[in-house]
Amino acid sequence: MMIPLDQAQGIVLDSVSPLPIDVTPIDQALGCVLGQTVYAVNDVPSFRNSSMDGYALRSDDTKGAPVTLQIVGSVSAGHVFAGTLAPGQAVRIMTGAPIPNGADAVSMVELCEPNDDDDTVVVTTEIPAGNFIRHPGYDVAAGDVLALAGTTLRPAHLGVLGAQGIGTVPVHRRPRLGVLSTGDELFVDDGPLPPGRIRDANRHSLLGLIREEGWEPVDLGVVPDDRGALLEAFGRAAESCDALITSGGVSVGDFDIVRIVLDDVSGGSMRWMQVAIRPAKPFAFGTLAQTNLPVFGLPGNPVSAMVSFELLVRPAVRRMAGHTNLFRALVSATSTVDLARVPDGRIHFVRGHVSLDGEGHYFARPLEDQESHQLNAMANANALLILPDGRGVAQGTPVRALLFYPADVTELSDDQSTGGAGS
């Protein structure tokens, strides 16, 4: 009996939780979780300093503009003028620089006429007192949350934290997942392939997806239905990863050792489900029995797996991240063909492309090929568009679509505009 997706989902949400929190240098940290909120311990800036480049004077001195003013040094970025401005006087200034004693304002370049000949400076129009001056604080204060507990870690806060000084933060560990692939039809050795076997697909993709994640991938390798090399690989990922993934092996009429050998190690945990999907209805999940590591079991054709990574173990992982948005977006687009389909009770993610018209709007059309052993669909779907159970989608029409990679959305050609399906 098939179950709903939501349904499978929850089953293996709810058995994993956050994984611990690490003690992690912030260039190390890209793509994390933090743990505990962080707080600035500093003033950004903290000191006065000018936002511009100009010349830094007494507001007081501009007034009944233009004025002369006399040109008494120079400071830059990184540097001090050590004097005080007196009345009548200004000190070119350089973006960055602190703002000398005794000056209030900064007027731009742009407004000034300088006089090399007499070290003098023709200010043009009356400057108010903070002009162009930023002040400590300006940025960040002292005590302000720098980034909240939750919070996925991006350059720019990468940046704000190097500004305080500080180079550790507490995140939730990178999930470290093994990849095994299984089945005695896989060959990967050189040289030509001997009659009815096959080169591995799968464990090069979920290894690949793992890696855009941000995650760390354990490349198990490839084993045969051997119940002694299922355990020996069993065994070497309950030592060095937070979660396996296999690939082949939970399709109804597999051969069974996988299945066999996986409720053994699992202690009967493993749950074999018919999600109702397609692609990727076969799914397996449990937990082995000494180390409670999960475990996800993937169908072995290359698009089906790929799209229970997407739908099963992605949201999963998230959450081991300390993630709590755990799914991508979805988009409404308008679909540029008929989106045909029978009702069969599950919903169909059909592989495909979305792009974008001159204002903005999403428009969804379906590749060729939509079988689920056919990968090279998937290699230039930037989507899976969502159909559920029911007769289908009419073109134009909206249609939810699961994008992949936001920045691959292109704008639509005269091609797709009329219907064009080829890849």
Ligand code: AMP
Given for the second form:
Amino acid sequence: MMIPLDQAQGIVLDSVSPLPIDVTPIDQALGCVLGQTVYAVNDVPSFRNSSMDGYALRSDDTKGAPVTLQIVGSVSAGHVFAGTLAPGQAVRIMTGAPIPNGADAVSMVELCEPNDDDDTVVVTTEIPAGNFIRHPGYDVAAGDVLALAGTTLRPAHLGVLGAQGIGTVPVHRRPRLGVLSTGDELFVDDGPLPPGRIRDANRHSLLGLIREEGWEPVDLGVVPDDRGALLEAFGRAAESCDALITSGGVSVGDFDIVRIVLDDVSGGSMRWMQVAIRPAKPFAFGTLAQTNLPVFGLPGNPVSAMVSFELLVRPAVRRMAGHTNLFRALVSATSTVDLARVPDGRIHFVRGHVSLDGEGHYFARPLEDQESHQLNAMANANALLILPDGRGVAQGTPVRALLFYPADVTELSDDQSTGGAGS
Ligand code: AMP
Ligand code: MG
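Could the form predicted together with this ligand be shown next, to go alongside the form predicted on its own?
So here's everything in the complex, that chain up top.
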């Protein structure tokens, strides 16, 4: 019996919860989720300063401009003008420098004509009070919310925190994820492949997916279909990880030892699922009995392993990382070709390429080589095109796409818009 994707996702999501909150240096917190709301402790800026290079002056002095003012000094960012401006005086000022006492406006340098011979400046237009002055708290006032609990910390947040002198933040711990490849066929040594053996793809792509999310990968290596070796690897995972991701040995026909050992160590909590998707139908999930370590058992076929990660691991680990929006936002794209399929009770996820036309509309085309071992097509894809159960999506009609590399979306070329399923 196949189970719908959303049910499988529900099973996984119900079994994981947000990781504890650690006080973390801001420069190690990029992408982490705030565990508590953070408030401003200071006004930023904390003093009146100039937002322009020009002359600090008294607005009243510029009535009836042009007027000539006496230059009594100069002040740049990081320095202070010691005196107080008297009527008829001006101070040369640079962006970010404190406004001298007595001044209430800045005239931009382009509207001034200085005369070096007698230290005067002609201000050519009237300057209103407050002109080009940044006031204390203009950006952030003490007590303001800097970022709400639940916020994903982006580079700008780190800058805002740094500008407050806030050096650490309470964030959910970055998930540490162990990755293990299983199977007797996997050959890790140098030198030519022995007959019947293959090299490991999955550990590398899964570790990469983890790094891409900003999570901490733990490489648990390759383990043959051997009880002792598997137990040893599960032990290492439990010691060092927040979750374990295995690949291989979860299919129906598999009499792989992985399945037997996982059943043993999970106190029977492993659910062996047939998820109603293609690729990545086989999937297992449970928790280790001693430690409650979540275990994701992904299929061995390299495309399936990655799709399974995207649809079943990523949302769960996002929950562990403290996120509340767990699923990628989908985009709607016009299919440049017929995306035909036959009904089989499953949602199909087609390796595809999404591009944009000049007006900003998305277009999608499928890549060749759609079998679950054809990892190269995955490498050339920037999206999975979602074909609900049925007969597919006709050329020129919308298809939903799970766009995992928006940065790789390029402008559509003419040959792509007129058809052809080639990659
Ligand atoms: P399984 O899920 O163990 O039945 O494996 C399905 C297919 O994926 C088989 O062809 C395996 O040889 C292959 N496979 C399993 N693990 C890996 C891996 N780590 N890298 C590349 N191919 C794999
Ligand atoms: Mg196997």
